[in-house]
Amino acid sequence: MSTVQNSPLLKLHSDDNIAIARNSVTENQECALSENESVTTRESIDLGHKVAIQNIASGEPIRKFGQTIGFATIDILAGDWIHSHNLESGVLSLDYAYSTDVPTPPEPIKGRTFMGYRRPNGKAGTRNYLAIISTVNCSATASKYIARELAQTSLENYPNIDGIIPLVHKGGCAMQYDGEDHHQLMRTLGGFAKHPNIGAYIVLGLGCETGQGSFLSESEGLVQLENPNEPQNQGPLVLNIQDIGGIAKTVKKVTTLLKEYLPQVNDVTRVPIPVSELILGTECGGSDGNSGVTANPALGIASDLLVAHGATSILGETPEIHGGEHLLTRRSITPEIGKKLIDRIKWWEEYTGKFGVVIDNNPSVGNKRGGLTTIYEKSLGAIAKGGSSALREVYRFAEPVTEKGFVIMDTPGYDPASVTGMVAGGANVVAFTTGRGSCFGCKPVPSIKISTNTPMYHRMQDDMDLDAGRILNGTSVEQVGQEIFELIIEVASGKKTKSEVQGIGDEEFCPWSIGPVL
């Protein structure tokens, strides 16, 4: 991006006909864009919002990042504020050009490690939790009661256990048995049960639900620590409230059982593990007009650094790829992988259309207040989290991620559901960018919060781990990206994030149900 020191406006690309405000701009303020280019605002412009830097006729494309983010609905004069009142999405004609611009693989970087937990199956954990996995909403209350009872047990004697987490949700029944929704829920629950950040777990059902615990155990190949009091038996992995005799008896039985597991779960030590075994989930929530300028591209730098170290970086939120997918298909290592992405985009268009919804209903109210206008604009900024590495695979929601490098997972744009899918797929660290100020945690995986602008960072410093808004004032994207990369390694090694310090993350487990509810 081109910038003039101390100018309140940024022109991001030479082909752009708009600039963005890196701080609030007053009416009739002359703002330099380069040595030979300036614009005088015709009205006040808020932080992160757009201003026309040339006259734009009605129907003409409006360009940001060098790409079309929508079309003018009226004639716009240079200096005018551009937002929902004079810009609409319209219809894009995109050239997917599959695999025509596959980046050269980076020079491998070897030898870097983080301090993690090496599990018996060889996987690498960054945290160590004990979990109660509820198969259905009907066992959610019992799961929470069990966690509450266990929390009263002094964990001071178990310093290597990060906590007890009840993984509860609102589904598990009223869906087609053996159908797509059923299998997606099983993948999600199974992914958490097998996650390397879970030291031990119990599966708790009601007993009569569609999403049977036995089906989960068999379909996902679940195993468990040996019960110390039953050395010849792997113990009751799956329990049902109806079989035990009600809530009170279940809470007492499962609490007693899990207390027996505590010494085993605690018996772990952090050891050096190659950075190549990190799986990063990337997410943006509460985005603003600066998300695609500061935090997201900086996270993209960190993503590329992880890929260079042999690790994996996941880009989710398929509805927030819509409008920018043509930039990703060019990077797919084969046309088939690029077409898998387009198949998911088309699925979303069909899926939302069934309910009379258009994908451009995203951005949210807060996104728009922060300067975002169309889904194309939001998507072009969101995909910057994926850096510039080659696209190596496209996964379904909660599918186990086995490929190294940059990959995509088909998740909704809704933050809790999106992160749930990536964690179920194996993400052991999450990096979450936000411009409006999302207070997000995602036990059992640490969530690093990265602010897109400095005023919000200072306002919500108890929740933000790193300020990428400094980029607006001259700090390079590369420097902030390097800082994010180093913070990822520190957090993977045990440094607590701001959300962890506050205990946030019990309520964000959110399996995606694609319906219908029967």
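Definition used throughout: the rigid core is the maximal C-alpha set that superposes within 1.5 Å between two forms. From a predicted model like this one, the values you see are computed outputs, not experimental measurements. Residue numbers count along the first chain shown, from 1. Compared with the form predicted in complex with another copy of the chain:
- After superposition on the rigid core, the Cα atom of Leu258 is displaced by less than 2 Å between the two forms.
- After superposition on the rigid core, the Cα of His83 moves by 2 Å or more between the two forms.
- Core-aligned CA deviation for Leu372 between the two forms: 2 Å or greater.
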The other form holds:
There are 2 protein chains.
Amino acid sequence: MSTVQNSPLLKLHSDDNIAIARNSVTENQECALSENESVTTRESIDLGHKVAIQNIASGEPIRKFGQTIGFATIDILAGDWIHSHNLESGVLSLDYAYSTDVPTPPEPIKGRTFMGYRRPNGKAGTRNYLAIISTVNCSATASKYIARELAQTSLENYPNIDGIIPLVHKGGCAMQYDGEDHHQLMRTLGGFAKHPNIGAYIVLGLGCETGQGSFLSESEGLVQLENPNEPQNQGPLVLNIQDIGGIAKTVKKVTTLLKEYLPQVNDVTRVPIPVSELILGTECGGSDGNSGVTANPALGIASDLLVAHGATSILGETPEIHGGEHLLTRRSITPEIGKKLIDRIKWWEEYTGKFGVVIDNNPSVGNKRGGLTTIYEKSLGAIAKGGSSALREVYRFAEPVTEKGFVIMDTPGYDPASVTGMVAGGANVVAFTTGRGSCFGCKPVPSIKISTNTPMYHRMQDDMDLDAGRILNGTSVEQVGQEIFELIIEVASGKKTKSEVQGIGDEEFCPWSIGPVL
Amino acid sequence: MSTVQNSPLLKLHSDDNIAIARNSVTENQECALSENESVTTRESIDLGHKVAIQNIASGEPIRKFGQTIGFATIDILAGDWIHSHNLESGVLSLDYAYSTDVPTPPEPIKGRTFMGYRRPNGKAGTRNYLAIISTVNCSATASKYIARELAQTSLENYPNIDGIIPLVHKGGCAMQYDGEDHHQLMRTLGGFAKHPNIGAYIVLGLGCETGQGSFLSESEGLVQLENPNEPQNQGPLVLNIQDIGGIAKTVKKVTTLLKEYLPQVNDVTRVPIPVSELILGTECGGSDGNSGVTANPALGIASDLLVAHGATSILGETPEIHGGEHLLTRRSITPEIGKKLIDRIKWWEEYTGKFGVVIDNNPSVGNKRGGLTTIYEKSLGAIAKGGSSALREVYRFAEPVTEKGFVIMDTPGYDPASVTGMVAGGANVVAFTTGRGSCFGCKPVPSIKISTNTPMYHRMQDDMDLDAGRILNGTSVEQVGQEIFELIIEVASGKKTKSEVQGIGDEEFCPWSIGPVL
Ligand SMILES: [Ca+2]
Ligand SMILES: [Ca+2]
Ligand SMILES: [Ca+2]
Ligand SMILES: [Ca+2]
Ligand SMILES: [Ca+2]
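Having displayed the form predicted alone, please output the structure of the form predicted in complex with another copy of the chain.
Time for the whole complex; same chain goes first.
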């Protein structure tokens, strides 16, 4: 019999009745699943495919990632290969079954802290940046110039400031005034302005854009976070290039103004803050066949650990949830919350339908050859990174995340847009799984990059923070999940991620625009 | 009687039968229109309003900008105020009347040249840049880092290189493969790659994006412009961060590679090139009430002069043409070309309709109070910058512009997106009119900024190149148009625009995405 370390089979979750072949297995092989659990294959199992680890009667659920991916169509014996011949989606697709399978809350874990910044408004920051929030592309160059000037002249005297971020983008005008895109951009810019990782900021516009800085400030109720010498709740500085008289004068004036902010922005100290105040944004990008087996379920373990500590974990990327939403509605703590998710799913179907585009998450021929049987199983590969806790809220893109526990935010699958929404919502740490290799960073929030496979981890060692590919070589999902959890706390406490060491994150601010651009 | 210089009336075009009040005029005032032409007002005329300068019989066309803006509903006498009470859109709105009013070609003007770069493929450049073309947001940071490294270490030895541009953007993935957005992005990136203002470039991707660099290179038939030591028509360098092993290694490798290009990119000399090889992109942004009276008609004069010299002038911003397309179809040299424009107008109506948005170019209450009567008149305020020549072609966004004369490209009104399309199409000089004050720049092409009013010109003197507001104080439209034409030639020959002096143009590259982002 194999040991757990060299076993060709991998049990992804303690509730599962199947295991995954991390290497091909021949018939009649006894394979370890844990210290005291094993199964003997009754047929050969290809790499990536599923094998029953207990007897499963016809009609009973098949569980992977601790969740139902379909039902046995015949009686299945421990050691049988499981695929399209004996597994079907079944009644899951018939209705959304709101709140029928709400997971029991985990045993609360108390007392764990990270070292963070306690902001005057009570929020918990993990970094300390000064930001120039550009309302429109027409003020992007000025914002970049100001950041460059400040970075060149002053920062060495302010060791507690992580940097100056020009939050610049391609939109802000030629959109419908007061329309959906306008409001979404205001939520996004407002969310960054209010983010606890930003010690101070100014809002910089051109002056004639649709998305006015004054509208932003009023609609989002912006206040300056760090302004101890001024009357409370005073609005932030909102400046326009047209009023100041062009780019050169604006750069000079704003640089001078912001230099005055530096001492007070620098005047912060990390203090112990309960882990319950962490808000994790989860993301995957450049997925590969290992994503749903290694990095995503391991990140799910870390998510569940955060939830057990009273913290928040956000799952985004609605187009990748699509097809698996039936599983999440079952986990929603109330039918209303489940219905919010279905509303967003329907919005996406309508939205993409306008363009004649269909969101197709069905397993492709290649997926099926690789061992994925049902659409639920495929979607769960993405959903897995959110863990298996009860779904406690569903947010629109860039809405403030105020609920604790496992929540969903409606974001596109596109990495920079998705993470921009979660950070705008208040995520103060991001965990990003990748198979092909992403170099993502997202100032002002640290982004931990987790590889799904070991060869890529080594090839892109300057960009990867943690290797979940070790799960394919015998490290358990739980072990890697625990490591991710510990790394999240270390990073929240100030340890720099690989992308931060390289200064990455100025270009990845990407407000999601749904159009139309006029 | 007033002199032409201090006359309160302004005749915008020699074919016009109306003039505009640049100041309020009382009844019974004799006002000069030109050296030997005057009119006596028969009633008081408010600032911005129209007055008849000859008798116009009921049913006859009213002409402004040399073009029909509607028809007299009663007999009008010279000196009468013209507005809604005696002017209506009339039959113009009934049909598109393709090619019924094609302007006579101007007398060709030959022999005028500018000093430009003659590229090996025969095209004419006005600047000489090295570019890093980023296929996707995920390679934007690396592209910026490479440009920064190169700029810091090497450029002082290569005085003929205008700069290194990282062409970075927010898209490139999470779009429908082979869909409209994908093709539009490929045309845009391909157009920049092939632009004669770019001496050499590399294409840099992450590796797993939808918009692959290899697809770009093949679909756009890319070749390296300046590669004398290598076999002809060899494709450009297409590199992916995932293949190289992350950002740090990519920056090192690509910087080293590009340094080898510098001597050959630097090895260029300006030579006399016929003005007929200029391709002007026209744009207006941050318009005000003067735009249609000063800067736009003056730019129209410059456009017509370019056309007379055999050059090309591009009009974009379809949403601002909307409502005035009937006037352009009459100027199209064939019905097929006119129909191409109407196809794009219909596309816009359908596209915005999907979002419940209506393109409304009808004069608002404020517009009417300011003197604008018909939708044609308002649209002509924007259309005026393209001049009054025959319409010779209609292009899709970022399509290569190969026709000479006056052409249209379908672009959004949004300045950075619109100019990005025209530059991708081959525009080698841009003229940008602005009333509120824009700080636009668009590497690798110089952008001449023309103010519609003198106070803004002075307030934003670091950003404005030419003041068309002088038209309100007596300088003729023709005079300012001629100055713009001469400045276009100077700038094409190397004179730096205000935005170039300040280095502006790295952030304004803005491929137009029609969605959906997935
Ligand atoms: Ca994903
Ligand atoms: Ca994905
Ligand atoms: Ca993603
Ligand atoms: Ca405009
Ligand atoms: Ca515009």
